[in-house]
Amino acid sequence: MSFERIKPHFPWITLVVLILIVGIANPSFFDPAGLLTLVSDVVPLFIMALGMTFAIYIGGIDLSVQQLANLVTVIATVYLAEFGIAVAVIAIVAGFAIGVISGFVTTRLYVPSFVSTLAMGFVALSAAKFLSGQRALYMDAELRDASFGWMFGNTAGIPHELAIAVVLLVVAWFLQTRTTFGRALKAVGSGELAAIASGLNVDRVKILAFAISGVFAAIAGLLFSVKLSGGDANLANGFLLLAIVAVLVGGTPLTGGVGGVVNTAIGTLIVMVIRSAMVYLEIDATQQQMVFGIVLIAAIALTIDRSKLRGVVK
């Protein structure tokens, strides 16, 4: 069997491999409500890994995300008390902004998107700062209980966050798999230069492409906000990364054109057992980055369609 028939298979593999090793050495990571603690706790993540995965589905990336998600969980707790709820709207609108304007630099002003996204980024991070005042904020617990507090409460024992990143995966998966849009993403991914001589509004499908990924960042910032009660411009920070190595391990590769939503699932749940691994190995935080950074870089060699970077000058 070559190498390229099971490439598709690795993420899964690599999955129930890495449950297999950590759960041998340490038995409780199988108890059922350590597990569903563990799978609530990167619901945020899994979240802005989905909407990177557009990003990175039609061969650009998101690298706002984080900065983005910052932006809004100060949102969230400055315009709390006198929006309520409303203030979701608010920040889903901010990050449909932020990709909107992210998908026009790159597109329009042919700027690549790490370096639009990037600058992006830090407009949304000089935004969190102005607004926080550059310091922490906290939310009061009795507006944020009564406007937010079912995002997490508890169903026959499973986890309303959870159910969220269910409800948001089917929604992502559709879009994908279901819709002439879907179809457009995999074109533009699959062949830039094939889908604009087939006629499709090839600029239009990547500035939606980076809206959803901003509005998915900005969903992600709100559930930070709300679990942690407060915003902060540094609060998602370490996530970029994470986001990155959950769409690129669950094998949606940097050039676009294959994987999607639900390899992005798989991925994150490696990020998710990885981490795990790494915590009963007290292994502390800056190790954990470096063990990422690692992880990204041989998830980029495995999955990257090198075919098309052919003639391309390194």
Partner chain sequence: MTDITAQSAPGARFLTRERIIKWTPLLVLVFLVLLFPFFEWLEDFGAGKEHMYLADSRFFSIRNAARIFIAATPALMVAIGVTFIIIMGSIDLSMEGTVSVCAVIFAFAFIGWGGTLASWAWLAIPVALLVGAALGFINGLVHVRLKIPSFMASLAMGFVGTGLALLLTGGDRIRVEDELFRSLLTVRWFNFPIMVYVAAVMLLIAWFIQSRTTLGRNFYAVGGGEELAHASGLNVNRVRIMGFTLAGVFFAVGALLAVGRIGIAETATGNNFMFVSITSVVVGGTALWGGIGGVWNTLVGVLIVNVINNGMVVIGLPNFLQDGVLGILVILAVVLSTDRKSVSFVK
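Quantities reported herein were computed from a predicted structural model and do not represent experimental measurements. Just so we're on the same page, rigid core means the largest C-alpha set that superposes within 1.5 Å between forms. Positions refer to the first chain, counted from 1. Compared with the form predicted in complex with the partner chain:
- Superposition on the rigid core between the two forms places the CA atom of residue 285 2 Å or more away from its counterpart.
- Relative to the superposed core, residue 15 undergoes a Cα shift smaller than 2 Å between the two forms.
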Given for the second form:
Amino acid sequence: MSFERIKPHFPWITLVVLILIVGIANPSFFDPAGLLTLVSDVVPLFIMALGMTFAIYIGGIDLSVQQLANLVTVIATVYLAEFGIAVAVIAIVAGFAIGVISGFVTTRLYVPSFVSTLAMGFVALSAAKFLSGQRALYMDAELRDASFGWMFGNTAGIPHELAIAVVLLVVAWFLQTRTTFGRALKAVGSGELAAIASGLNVDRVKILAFAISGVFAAIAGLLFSVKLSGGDANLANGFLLLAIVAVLVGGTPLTGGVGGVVNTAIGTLIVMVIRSAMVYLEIDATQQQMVFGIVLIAAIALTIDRSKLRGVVK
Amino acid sequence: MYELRQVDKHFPGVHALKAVDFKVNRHEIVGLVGENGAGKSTLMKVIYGAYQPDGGDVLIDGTVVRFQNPRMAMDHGIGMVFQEQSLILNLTVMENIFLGYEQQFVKLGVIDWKAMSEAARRQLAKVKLDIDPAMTTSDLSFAQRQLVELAKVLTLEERIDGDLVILLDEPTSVLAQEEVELLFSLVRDLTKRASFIFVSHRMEEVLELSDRIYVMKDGAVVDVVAHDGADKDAIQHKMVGRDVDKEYYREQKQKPYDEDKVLVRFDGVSSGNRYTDISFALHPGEVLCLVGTEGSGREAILRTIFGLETPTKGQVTIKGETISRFTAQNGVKLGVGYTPRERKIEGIVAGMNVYENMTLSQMGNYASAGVLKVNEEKSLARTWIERLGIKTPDVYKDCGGLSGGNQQKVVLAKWRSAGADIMLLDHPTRGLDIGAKEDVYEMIREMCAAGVGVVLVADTLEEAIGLSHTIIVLKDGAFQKRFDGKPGSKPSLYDLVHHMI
Amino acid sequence: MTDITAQSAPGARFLTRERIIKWTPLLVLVFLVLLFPFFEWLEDFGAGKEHMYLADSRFFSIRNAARIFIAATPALMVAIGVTFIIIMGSIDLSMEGTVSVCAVIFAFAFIGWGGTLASWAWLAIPVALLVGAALGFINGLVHVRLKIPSFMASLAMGFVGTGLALLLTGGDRIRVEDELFRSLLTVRWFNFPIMVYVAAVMLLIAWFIQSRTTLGRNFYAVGGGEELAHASGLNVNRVRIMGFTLAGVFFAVGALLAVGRIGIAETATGNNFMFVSITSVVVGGTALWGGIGGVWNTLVGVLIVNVINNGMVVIGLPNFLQDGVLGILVILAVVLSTDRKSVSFVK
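For comparison with the form predicted on its own, provide the form predicted in complex with the partner chain.
Let's see the whole complex now, leading with the same chain.
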């Protein structure tokens, strides 16, 4: 097997190697219950990264996801009493709408997605501050359990959270690989001009990609809100960069068209392993952030497939 | 003084240069001709240091040299005037001229703009161009940029003590006749100081300017002709490997078109300043060729038919339907297929495989409720791979890794399989080797026989004449002349050139 | 011959599309500066109070201008640094980490060596600049040598920087209370504190680098056509690494001004610089794909963002609305300053 053939497999090889290193250094890492908890904890981040993958896959980026998730935590908390489980619908519609607006601003007004999604994030933040009255809000425990308690049960030892993540991954994977939309996404990401010259409605594809990113961010926010039983305009802060990192480390480069949602699953697990490894390897809390950064550089250097980065590396 | 001995160059799957011997003497102008894909551009890249040969030697004055990059070649007096404009448009003219060599104008870390400007003026004077060196390059015309490129390379004169070798890659393609003559007299003047390697598609120009002509075919030098002994037909014969005749363009298969039906009609259509007041009609079975120089509006007309450009005036009718919304989706729906010039960027999607590319314009036909029927896609791809003889290991092959000819066939299969009956071909044979070109010509004839109307922007005038039923000559976006091209009574090259410039 | 030179180049006309678009960011700034006093006037007019437009404005006053400038200077330094990178068509997201590290190391060195500018502690300033340069240099090396796109390389370097700052401080805040150093903020010449003049000098230096040095011009060459620049013999990798190093120095200056403004150095000193600075650069009219724009654009962009922020407070816009309004105005500013004819598609 030549080097060229192994390259696309680097992300998961990196993951396995990391797991082995941590596991050998501290065998308690392999404790199944502990692993399950670790994986469940990373689910909201994973869902956010899953959505982000669509934006990055077309060569754009979505910086609004964190604020969007914040907004959704507030929406869920404020309207839970009134709408019950239907609050999920409101959340998803909000995510979709903000994604569509970002996409519209990007494609029709020629504002780079870096700026348009950032700006839409500010708009979402405003809405979150307005709805929450700039206070941390708490859900009524009974109401929460009645509507969303099912999210956090266990069936046959599998946390429901994890099941939700797997279902969403399968849905995203199906969208990406089996539908005309997914094919169009790939065409836009790999060769936008050729997609245009083939008569694809490129603008619509892009707008939808941002909309999907918004929907996933909303689901992540909802999960987060239920998990922490509350809402706050700052609840999901710190997730944006991690979500981007998860996508990139998984092997979906910013240039688009390469990688995909399965890569993001691997990328999220890599991020998770690095972070938890520092706990297992008893690295001092003040050192963790720096170690994370350094390991991240190494992981990115290993996982990106440079032959797929067409043209110059900018 | 400059010499290549037995130079070899391989790329994955291609033997691009086969034991090439090449020599340039002092004060000499050497012509280099060959079909697209014959290895000219690879050879040039070896000469100016962008590629390193796998075998053989590069010698200057008898010493073996090895260039790691273009800069090293430049330091040995070898400069390149690029065909595709190599000036950086957001910089000023003088910055472009001295790019990478600004140090001479730096005093205490500060660029002396005045000194640079004066030096730039001296360089521009060499090419007799009187413009302000502080102008932004994007504000220049194409012809001016070409001269600035030459001026830039001529800075080697001051920098290098030894001899100069200057490569001119298709320098005349954007120039008008007077400008070509000016360029030629400049080049002749400059042979006092430099040798030139002149690469051009225009055989007459090569014959006129060169002292010796190297003829390349399939990566090898097949002949070297002296100026006096040069004969156009003989050289062309060597380039192609046999006579370029009616057979080549499949003229015997050119059948009269159906005059009663109209596929596309333009009535006094204008689009901004790209083209004005254009009228024509395209019929089933017709090859209509748009001829003109770069920027004459040919491509813009194609893009209008496809729906990528909205005209500002006039009426476009496709199959009896007057178009009001110009979108590519609409064009595809009406059965228009578009084969763009930039095959690798606009034609195929590199990174997607053969069947994905083939169904890209017609995914709806291979999906139900948005879910793709991949097996049907694959069988479609297999059918067309066989039908057009596309050389690919399987349907999963990344189209970016196919050869140019096979990429083009994938693009054509994409439209043909979707049932497009108006085909817009922009330089469909650009960069293809002879065999692949002939395949494309064959396909054009087949399409016509099947009642498809073709609008063609050809790679060469010969191709335009050979293939077309109708030729429309454009100049600066305006209609000049219409020629009928029935087999046996085709217009001559001269007829066309006369109206083009 | 005459044919070639006599052609009137499109640039010869006075009011071209390009020129108008080039000046749009400044027009937006002027418009905003006139807009906020209008709201004030409107409010007083509605309340029946005497109010002369501009003259009675709290927004349009020297005191408020100083406030805007003070808030803008650290961000301006960081934004200038990233401007060079964006002109090259790359991006640098490491500023938050770099600013924090520089601030913290500066504070430690400053206090350790005497704690006042009147002692050897002034050496902490060049040390901070060197640290910024070193971080930028490493960032450039990681990007160029490991062939990692600058977005990812600098993002990860940002994490390393923040982590390093955290490691150094252990999460503590370091107070820099030297009066001489704090005179950056406290001493005013002609109504403006010294830090504003420092920023102005740095801006002029940046402009000098941009317009009068080989390095500065090479940024434009790389952004305008990297492969062409390479073919012309330019050492593109060297230009890139130098660019990131230079950006690091400006981030360090930003860190010094930030410490001078608040009097505290901590891990969080760098917070919020990333998005604000990049937004400012883009709003000022420097395109993310490189080749156009410059430090004056960035000045205008930083001022636009800060004027919006300040103006919203002055006219009493509810706090929760301010982020959203900023977002919308940023989109508008970018829309107005983009030449849509020159972009084929945007991602």
